[in-house]
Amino acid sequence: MDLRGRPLRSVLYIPGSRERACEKVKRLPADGIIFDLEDAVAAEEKVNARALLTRVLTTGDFAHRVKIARINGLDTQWGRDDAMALAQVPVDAILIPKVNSPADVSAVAELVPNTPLWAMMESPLGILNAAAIAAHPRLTGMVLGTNDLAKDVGTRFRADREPLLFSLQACLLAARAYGLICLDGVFNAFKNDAGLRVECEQGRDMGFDGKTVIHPRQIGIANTAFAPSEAEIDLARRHIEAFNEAERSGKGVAVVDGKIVENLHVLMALQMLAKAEAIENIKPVVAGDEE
């Protein structure tokens, strides 16, 4: 499934072991889901992890919500039976975490015939083969691991994020380059509303798709950021009438507020509006699981 164009505004990861999580998320209006079977998931809870997924994947209906796997590394002993396990159920991704280079996707793709794959970049290897890594014909979407990533380069915590700026944009250019989704890492600090609203404004205004989220009250607040605002689709509008009307009339230029409209601007419009109302025609869920 070709997941382009489809509102990836919060990506939610939850532990793909809690069956209570598995429910209560299709109460919350996240965009996507990451069902976790790595991080999220102690060693001896792995191989029940995977039988409740794959299960709950069967069975459960996620409404509009983007399902997305992540799988264990295959240099683990649970990798390769994560992959084959999901590859028979309907998710539409899988995600495989700290992707080094495009032999790590190969090596997945041969375990999964049809089902889409993303990459976590989430280590200095995989930022720096960013390009290749996405040029992969059978990656579909990247997620950016912030908290792997800044451990290993050794950061200190920014709330500007200035020391992972590169990575991110590294990742963001390599994703536009072949078309891919491209989600921003997660924000630790759940109870900052402040604090999350400003990473996800710079996620949105350096161009990612969406934010990963760790926790329900987080989410609102991606939602939110990550949507055209209402401003935003009164300027695109007014972007296509003058554009529009400009080609009606014979004039050589289109202006609104005094700056040039031109063809790039009216394709960004369409984009803008088409976006909004993908989101507008999400069906509601019934709040009060946030926090």
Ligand code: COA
Second form
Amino acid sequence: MDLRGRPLRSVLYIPGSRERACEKVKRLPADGIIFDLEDAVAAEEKVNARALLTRVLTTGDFAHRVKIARINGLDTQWGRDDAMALAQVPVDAILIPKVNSPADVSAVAELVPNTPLWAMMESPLGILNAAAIAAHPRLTGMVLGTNDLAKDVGTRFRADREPLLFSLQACLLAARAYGLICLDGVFNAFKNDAGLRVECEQGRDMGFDGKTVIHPRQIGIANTAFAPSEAEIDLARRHIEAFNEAERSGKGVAVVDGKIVENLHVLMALQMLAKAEAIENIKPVVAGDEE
Ligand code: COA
Ligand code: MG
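Got the form predicted alone; any chance of the form predicted in complex with the ligand too?
Now the full complex is given, and it begins with the chain already shown.
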């Protein structure tokens, strides 16, 4: 199923070894889940986590939530078995870590004939090859791995993320050029709500579809930041009305709040309303269970 059009405001990483967290997420308002077998799982737990995750994904009902499974790299002793096990279970995509080139996607594609593939964009070479990676016919999504990237580049954490902006934008451009989903990286300080909000709003303004998050308390902030606000929904409706009115009187453009409204703004307004409706259609989760 095509994931574009499904909300992905918040996508929660869950260590694939934590059964309780895999259960808990069914009561959390995350739009998506990345069940992780890679960096969140210790070496001695890898094999058990694979078996657990295969069972959880086969039997669990995660409702509307988009299900992504992150495998270990094929250059590790676990990657090949992860890919082959997850190819057999219902997931929306398999996420490949540390993708450096289209060949890294092809290597997994050979083991996984049907499931859509996503790429972690988290190495200097990967960022430099972003366009070629995005062009891979099996790829449908990219996820920024800002921690690994910062490590390899030597970037220090900064609240404005200025040192990372080129990399973020390179991936976004590549993803958009080929119609892929693109998710922003995580915010490590999971108790710092204000800092997370700023980073979510920055990612949203840049054009990301949503934020990857590491802790349940981060979900609500990402959901709010990446959802159209009431004011945006109102403005979208006024754009559509004003443009239709202008067309009826033979004009190709309208003016709303002192700003020009062209056909492209109407398309943007329609997309925004469709997104708002898709969010509206998500059944509310049980309140008070987000910690
Ligand atoms: N997904 C689902 N549930 C989670 C969760 C997650 N990512 N992180 C925490 N929880 C749950 C805990 O299980 C706990 O639930 P419980 O009380 O019902 O057992 C509750 O939320 C509160 O957890 P808390 O005690 O605040 O966090 P912690 O100290 O147990 O864990 C982290 C903190 C950061 C280690 C944990 O959030 C985590 O492992 N996050 C994911 C990390 C990851 O996947 N990294 C790889 C990609 S960057
Ligand atoms: Mg990583």
